[in-house]
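The chain below stands alone and is given in C-alpha coordinates; this is the form predicted alone.
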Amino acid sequence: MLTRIDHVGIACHDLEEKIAFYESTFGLIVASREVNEEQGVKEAMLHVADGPAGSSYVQLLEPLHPDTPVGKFLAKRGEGVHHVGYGVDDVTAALEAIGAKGVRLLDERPRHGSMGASIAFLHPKDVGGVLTELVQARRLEH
(Lines of atoms letter the chains of each structure in order from A and count residues from 1; the text may use other names and numbers.)
(Lines give C-alpha, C1' and ligand atoms only; values in the text may rest on other atoms or scores of the structure.)
Protein backbone atom coordinates (compact mmCIF):
# COMPACT_ATOMS: atom_id res chain seq x y z
CA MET A 1 0.00 0.00 0.00
CA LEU A 2 2.78 2.49 0.90
CA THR A 3 4.98 3.19 -2.11
CA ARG A 4 7.65 5.47 -0.64
CA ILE A 5 8.41 8.06 1.99
CA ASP A 6 6.99 11.10 0.22
CA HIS A 7 8.22 13.66 2.73
CA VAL A 8 9.16 14.43 6.29
CA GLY A 9 7.33 17.49 7.63
CA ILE A 10 9.44 19.70 9.89
CA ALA A 11 7.90 22.49 11.97
CA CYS A 12 9.95 25.68 12.21
CA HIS A 13 9.63 29.24 13.49
CA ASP A 14 11.32 30.91 10.49
CA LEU A 15 10.75 29.34 7.08
CA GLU A 16 13.33 31.47 5.23
CA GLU A 17 16.03 30.69 7.80
CA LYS A 18 15.37 26.94 7.57
CA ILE A 19 15.28 26.98 3.76
CA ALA A 20 18.70 28.67 3.76
CA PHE A 21 20.01 26.04 6.21
CA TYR A 22 18.78 23.06 4.13
CA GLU A 23 20.09 24.62 0.92
CA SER A 24 23.54 25.44 2.29
CA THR A 25 24.00 22.36 4.48
CA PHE A 26 22.48 19.60 2.34
CA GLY A 27 22.38 21.17 -1.12
CA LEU A 28 18.60 20.77 -1.37
CA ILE A 29 16.60 22.87 -3.82
CA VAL A 30 13.14 24.35 -3.23
CA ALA A 31 10.68 22.58 -5.53
CA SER A 32 7.56 24.39 -4.32
CA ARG A 33 6.36 27.10 -1.95
CA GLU A 34 2.77 27.50 -0.81
CA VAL A 35 0.59 29.21 1.73
CA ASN A 36 -2.06 26.73 2.87
CA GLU A 37 -4.73 28.75 4.70
CA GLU A 38 -6.76 25.60 5.48
CA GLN A 39 -3.85 24.06 7.38
CA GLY A 40 -2.57 27.43 8.65
CA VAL A 41 0.97 27.17 7.29
CA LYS A 42 3.53 28.67 4.96
CA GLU A 43 5.51 25.81 3.54
CA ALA A 44 8.37 24.87 1.27
CA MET A 45 9.00 21.49 -0.31
CA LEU A 46 12.71 20.81 -0.79
CA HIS A 47 13.56 18.03 -3.24
CA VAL A 48 15.73 15.23 -1.83
CA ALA A 49 15.72 12.47 -4.46
CA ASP A 50 13.78 10.67 -7.17
CA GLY A 51 13.02 6.97 -7.03
CA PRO A 52 11.00 4.42 -9.00
CA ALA A 53 7.84 5.25 -6.98
CA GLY A 54 8.31 9.05 -7.15
CA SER A 55 10.16 11.89 -5.49
CA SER A 56 10.99 12.47 -1.83
CA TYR A 57 11.06 15.82 -0.06
CA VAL A 58 11.71 17.68 3.16
CA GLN A 59 8.63 19.82 3.91
CA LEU A 60 9.35 22.88 6.04
CA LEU A 61 6.30 24.30 7.84
CA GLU A 62 5.95 27.72 9.47
CA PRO A 63 2.62 28.46 11.17
CA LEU A 64 0.57 31.43 9.99
CA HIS A 65 -0.73 31.94 13.55
CA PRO A 66 0.08 30.50 17.01
CA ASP A 67 -3.35 28.80 17.28
CA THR A 68 -2.86 26.60 14.18
CA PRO A 69 -1.90 22.91 14.54
CA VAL A 70 1.74 23.62 13.65
CA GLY A 71 1.76 26.72 15.88
CA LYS A 72 0.51 24.65 18.81
CA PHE A 73 3.05 21.93 18.03
CA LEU A 74 5.90 24.48 18.12
CA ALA A 75 4.66 25.95 21.42
CA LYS A 76 4.49 22.51 23.01
CA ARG A 77 7.47 20.68 21.47
CA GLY A 78 9.63 23.24 19.69
CA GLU A 79 11.08 22.86 16.24
CA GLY A 80 11.45 19.39 14.78
CA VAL A 81 9.76 16.53 12.98
CA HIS A 82 6.02 17.18 12.81
CA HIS A 83 4.85 14.29 10.60
CA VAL A 84 5.85 11.67 8.04
CA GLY A 85 4.12 11.53 4.65
CA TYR A 86 3.93 8.21 2.82
CA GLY A 87 3.16 7.92 -0.87
CA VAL A 88 0.15 5.86 -1.93
CA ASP A 89 -1.31 5.16 -5.38
CA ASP A 90 -4.91 5.77 -4.25
CA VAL A 91 -5.48 7.78 -1.06
CA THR A 92 -9.22 6.98 -0.91
CA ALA A 93 -8.60 3.23 -1.11
CA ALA A 94 -5.77 3.51 1.43
CA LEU A 95 -8.06 5.37 3.89
CA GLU A 96 -10.71 2.66 3.54
CA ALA A 97 -8.22 -0.16 4.04
CA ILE A 98 -6.45 1.46 6.99
CA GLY A 99 -9.71 2.54 8.64
CA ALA A 100 -11.01 -1.02 8.31
CA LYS A 101 -8.02 -2.16 10.42
CA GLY A 102 -9.19 0.08 13.27
CA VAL A 103 -6.81 3.00 12.79
CA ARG A 104 -8.56 6.30 13.48
CA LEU A 105 -8.64 8.69 10.54
CA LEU A 106 -8.20 12.42 11.10
CA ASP A 107 -9.53 12.89 7.56
CA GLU A 108 -12.48 10.76 6.44
CA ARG A 109 -11.84 11.82 2.83
CA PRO A 110 -8.87 13.31 0.98
CA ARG A 111 -8.14 17.03 0.89
CA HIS A 112 -5.80 19.32 -1.05
CA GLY A 113 -2.12 19.02 -0.16
CA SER A 114 1.21 20.35 -1.35
CA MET A 115 1.98 20.49 -5.06
CA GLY A 116 -1.57 19.44 -6.00
CA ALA A 117 -1.50 16.14 -4.09
CA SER A 118 -4.52 14.52 -2.46
CA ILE A 119 -3.75 13.91 1.22
CA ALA A 120 -5.24 12.52 4.42
CA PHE A 121 -3.93 12.20 7.98
CA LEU A 122 -4.09 9.26 10.41
CA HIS A 123 -4.43 9.68 14.17
CA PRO A 124 -0.94 9.66 15.75
CA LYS A 125 -2.09 7.70 18.82
CA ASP A 126 -2.91 4.76 16.54
CA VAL A 127 0.40 4.97 14.62
CA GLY A 128 2.95 4.77 17.42
CA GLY A 129 2.77 8.47 18.28
CA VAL A 130 3.61 9.59 14.73
CA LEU A 131 1.31 11.95 12.86
CA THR A 132 1.06 10.11 9.54
CA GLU A 133 0.02 11.57 6.22
CA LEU A 134 -1.01 9.61 3.14
CA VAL A 135 -0.05 11.35 -0.11
CA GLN A 136 -1.38 10.62 -3.58
CA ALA A 137 0.84 12.74 -5.82
CA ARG A 138 -0.78 14.74 -8.57
CA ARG A 139 -0.65 12.82 -11.80
CA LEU A 140 1.20 14.78 -14.48
CA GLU A 141 -0.38 14.91 -17.93
CA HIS A 142 1.95 13.93 -20.77
The other form holds:
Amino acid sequence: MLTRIDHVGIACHDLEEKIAFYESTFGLIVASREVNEEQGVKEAMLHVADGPAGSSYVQLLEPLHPDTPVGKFLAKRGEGVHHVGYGVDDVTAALEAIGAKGVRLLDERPRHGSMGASIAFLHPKDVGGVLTELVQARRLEH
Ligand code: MC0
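So that was the form predicted alone. Now I'd like the form predicted together with (S)-Methylmalonyl-Coenzyme A (MC0), please.
Starting with the chain above, the whole complex follows.
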Protein backbone atom coordinates (compact mmCIF):
# COMPACT_ATOMS: atom_id res chain seq x y z
CA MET A 1 0.00 0.00 0.00
CA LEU A 2 2.83 2.44 0.87
CA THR A 3 5.02 3.08 -2.15
CA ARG A 4 7.77 5.30 -0.72
CA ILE A 5 8.62 7.92 1.88
CA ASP A 6 7.26 11.01 0.12
CA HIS A 7 8.50 13.50 2.70
CA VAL A 8 9.52 14.13 6.27
CA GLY A 9 7.76 17.21 7.66
CA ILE A 10 9.86 19.35 9.99
CA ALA A 11 8.37 22.12 12.14
CA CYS A 12 10.38 25.32 12.44
CA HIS A 13 10.02 28.90 13.65
CA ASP A 14 11.76 30.55 10.70
CA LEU A 15 11.25 28.99 7.26
CA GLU A 16 13.83 31.13 5.43
CA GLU A 17 16.52 30.39 8.01
CA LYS A 18 15.87 26.64 7.85
CA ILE A 19 15.82 26.60 4.04
CA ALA A 20 19.24 28.28 4.06
CA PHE A 21 20.51 25.68 6.54
CA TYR A 22 19.32 22.69 4.46
CA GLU A 23 20.68 24.25 1.27
CA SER A 24 24.12 25.04 2.68
CA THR A 25 24.51 21.92 4.86
CA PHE A 26 23.09 19.22 2.59
CA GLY A 27 23.07 20.87 -0.82
CA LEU A 28 19.30 20.40 -1.19
CA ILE A 29 17.33 22.46 -3.69
CA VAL A 30 13.88 23.97 -3.12
CA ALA A 31 11.33 22.32 -5.44
CA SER A 32 8.30 24.33 -4.32
CA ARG A 33 7.10 26.89 -1.81
CA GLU A 34 3.46 27.33 -0.83
CA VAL A 35 1.16 28.92 1.71
CA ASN A 36 -1.59 26.47 2.69
CA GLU A 37 -4.21 28.48 4.59
CA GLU A 38 -6.38 25.43 5.26
CA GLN A 39 -3.47 23.68 7.02
CA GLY A 40 -2.19 26.89 8.62
CA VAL A 41 1.32 26.62 7.21
CA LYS A 42 3.90 28.28 5.02
CA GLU A 43 6.03 25.46 3.64
CA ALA A 44 8.86 24.50 1.32
CA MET A 45 9.65 21.14 -0.29
CA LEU A 46 13.37 20.43 -0.74
CA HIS A 47 14.15 17.63 -3.17
CA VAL A 48 16.20 14.73 -1.77
CA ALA A 49 16.08 11.92 -4.32
CA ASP A 50 14.11 10.22 -7.10
CA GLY A 51 13.10 6.57 -6.93
CA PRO A 52 11.03 4.17 -9.05
CA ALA A 53 7.84 5.16 -7.17
CA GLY A 54 8.51 8.90 -7.25
CA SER A 55 10.50 11.59 -5.51
CA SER A 56 11.21 12.21 -1.84
CA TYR A 57 11.54 15.53 -0.05
CA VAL A 58 12.24 17.31 3.19
CA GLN A 59 9.25 19.54 3.96
CA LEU A 60 9.95 22.56 6.15
CA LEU A 61 6.88 23.96 7.92
CA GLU A 62 6.39 27.35 9.57
CA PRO A 63 3.02 28.03 11.21
CA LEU A 64 0.87 30.93 9.97
CA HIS A 65 -0.56 31.42 13.49
CA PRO A 66 0.09 29.95 16.96
CA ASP A 67 -3.36 28.29 16.96
CA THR A 68 -2.62 25.84 14.13
CA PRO A 69 -1.37 22.22 14.20
CA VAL A 70 2.25 23.24 13.64
CA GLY A 71 1.99 26.30 15.93
CA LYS A 72 0.68 24.14 18.78
CA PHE A 73 3.33 21.50 18.11
CA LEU A 74 6.14 24.09 18.29
CA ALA A 75 4.81 25.54 21.54
CA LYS A 76 4.58 22.09 23.13
CA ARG A 77 7.63 20.29 21.73
CA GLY A 78 9.83 22.83 19.96
CA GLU A 79 11.37 22.42 16.53
CA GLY A 80 11.76 18.92 15.08
CA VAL A 81 10.09 16.16 13.10
CA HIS A 82 6.36 16.90 12.88
CA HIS A 83 5.11 14.11 10.59
CA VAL A 84 6.06 11.45 8.06
CA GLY A 85 4.34 11.45 4.66
CA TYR A 86 4.11 8.13 2.76
CA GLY A 87 3.30 7.83 -0.92
CA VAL A 88 0.19 5.84 -1.91
CA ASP A 89 -1.31 5.21 -5.34
CA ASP A 90 -4.90 5.87 -4.25
CA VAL A 91 -5.38 7.90 -1.07
CA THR A 92 -9.16 7.28 -0.89
CA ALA A 93 -8.69 3.51 -1.08
CA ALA A 94 -5.82 3.65 1.44
CA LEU A 95 -7.96 5.66 3.92
CA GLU A 96 -10.76 3.11 3.65
CA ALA A 97 -8.41 0.17 4.22
CA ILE A 98 -6.56 1.80 7.12
CA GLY A 99 -9.76 3.11 8.74
CA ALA A 100 -11.20 -0.42 8.62
CA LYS A 101 -8.30 -1.53 10.83
CA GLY A 102 -9.41 0.89 13.56
CA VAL A 103 -6.85 3.66 13.04
CA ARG A 104 -8.48 7.08 13.56
CA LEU A 105 -8.55 9.17 10.40
CA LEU A 106 -8.04 12.92 10.89
CA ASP A 107 -9.35 13.39 7.36
CA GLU A 108 -12.30 11.28 6.20
CA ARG A 109 -11.72 12.63 2.71
CA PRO A 110 -8.48 13.78 1.04
CA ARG A 111 -7.47 17.43 1.19
CA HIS A 112 -5.19 19.66 -0.83
CA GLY A 113 -1.48 19.17 -0.10
CA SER A 114 1.86 20.39 -1.34
CA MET A 115 2.59 20.36 -5.10
CA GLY A 116 -0.97 19.45 -6.05
CA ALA A 117 -1.04 16.22 -4.04
CA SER A 118 -4.12 14.75 -2.37
CA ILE A 119 -3.34 14.14 1.30
CA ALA A 120 -4.90 12.74 4.47
CA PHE A 121 -3.62 12.45 8.04
CA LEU A 122 -3.87 9.57 10.53
CA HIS A 123 -4.01 10.22 14.28
CA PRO A 124 -0.55 10.03 15.89
CA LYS A 125 -1.95 8.28 18.98
CA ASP A 126 -2.94 5.30 16.79
CA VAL A 127 0.39 5.17 14.93
CA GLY A 128 2.83 4.85 17.82
CA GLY A 129 3.11 8.60 18.41
CA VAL A 130 3.87 9.46 14.78
CA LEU A 131 1.59 11.88 12.93
CA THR A 132 1.27 10.05 9.61
CA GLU A 133 0.25 11.51 6.27
CA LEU A 134 -0.81 9.64 3.13
CA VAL A 135 0.18 11.37 -0.09
CA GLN A 136 -1.18 10.70 -3.55
CA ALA A 137 1.05 12.72 -5.83
CA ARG A 138 -0.46 14.82 -8.60
CA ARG A 139 -0.54 12.94 -11.89
CA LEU A 140 1.71 14.55 -14.45
CA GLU A 141 0.28 15.19 -17.91
CA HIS A 142 2.22 13.47 -20.66
C1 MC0 B 1 0.10 16.53 18.37
N2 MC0 B 1 0.49 15.37 18.93
C3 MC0 B 1 1.42 14.81 18.16
C4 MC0 B 1 1.61 15.70 17.08
N5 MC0 B 1 0.76 16.75 17.23
N6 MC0 B 1 2.10 13.67 18.28
C7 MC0 B 1 3.02 13.39 17.32
N8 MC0 B 1 3.26 14.21 16.26
C9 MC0 B 1 2.57 15.36 16.11
N10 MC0 B 1 2.81 16.15 15.08
C11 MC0 B 1 -0.01 14.80 20.19
C12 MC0 B 1 0.13 15.81 21.33
O13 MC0 B 1 1.41 15.75 21.90
C14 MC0 B 1 -0.94 15.37 22.27
O15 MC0 B 1 -0.50 14.27 23.02
C16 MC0 B 1 -2.05 14.89 21.34
O17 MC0 B 1 -1.40 14.56 20.08
C18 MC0 B 1 -3.08 15.97 21.10
O19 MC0 B 1 -2.40 17.12 20.64
P20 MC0 B 1 -2.85 18.63 20.85
O21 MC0 B 1 -1.66 19.47 20.94
O22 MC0 B 1 -3.88 18.71 21.94
O23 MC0 B 1 -3.50 19.01 19.50
P24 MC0 B 1 -4.83 18.59 18.81
O25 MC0 B 1 -5.43 17.35 19.38
O26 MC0 B 1 -5.69 19.81 18.74
O27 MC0 B 1 -4.27 18.25 17.36
C28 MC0 B 1 -3.32 17.23 17.11
C29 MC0 B 1 -3.62 16.66 15.70
C30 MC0 B 1 -3.64 17.88 14.73
C31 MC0 B 1 -2.51 15.68 15.34
C32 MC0 B 1 -4.98 15.96 15.72
O33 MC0 B 1 -2.40 18.56 14.79
C34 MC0 B 1 -3.96 17.51 13.30
O35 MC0 B 1 -5.12 17.33 12.94
N36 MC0 B 1 -2.93 17.41 12.43
C37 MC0 B 1 -3.13 17.11 11.00
C38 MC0 B 1 -2.96 18.31 10.13
C39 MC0 B 1 -1.58 18.94 10.22
O40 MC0 B 1 -0.76 18.59 11.06
N41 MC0 B 1 -1.33 19.94 9.34
C42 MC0 B 1 -0.04 20.65 9.28
C43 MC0 B 1 0.83 20.09 8.21
P44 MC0 B 1 -0.58 14.26 24.62
O45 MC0 B 1 0.00 12.93 25.01
O46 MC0 B 1 0.21 15.46 25.04
O47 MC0 B 1 -2.06 14.37 24.90
S48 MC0 B 1 0.15 20.39 6.63
C49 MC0 B 1 1.10 19.59 5.53
O50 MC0 B 1 2.04 18.98 5.89
C51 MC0 B 1 0.68 19.71 4.05
C52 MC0 B 1 0.84 21.14 3.58
C53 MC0 B 1 1.44 18.75 3.12
O54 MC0 B 1 2.18 17.88 3.59
O55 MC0 B 1 1.29 18.88 1.89
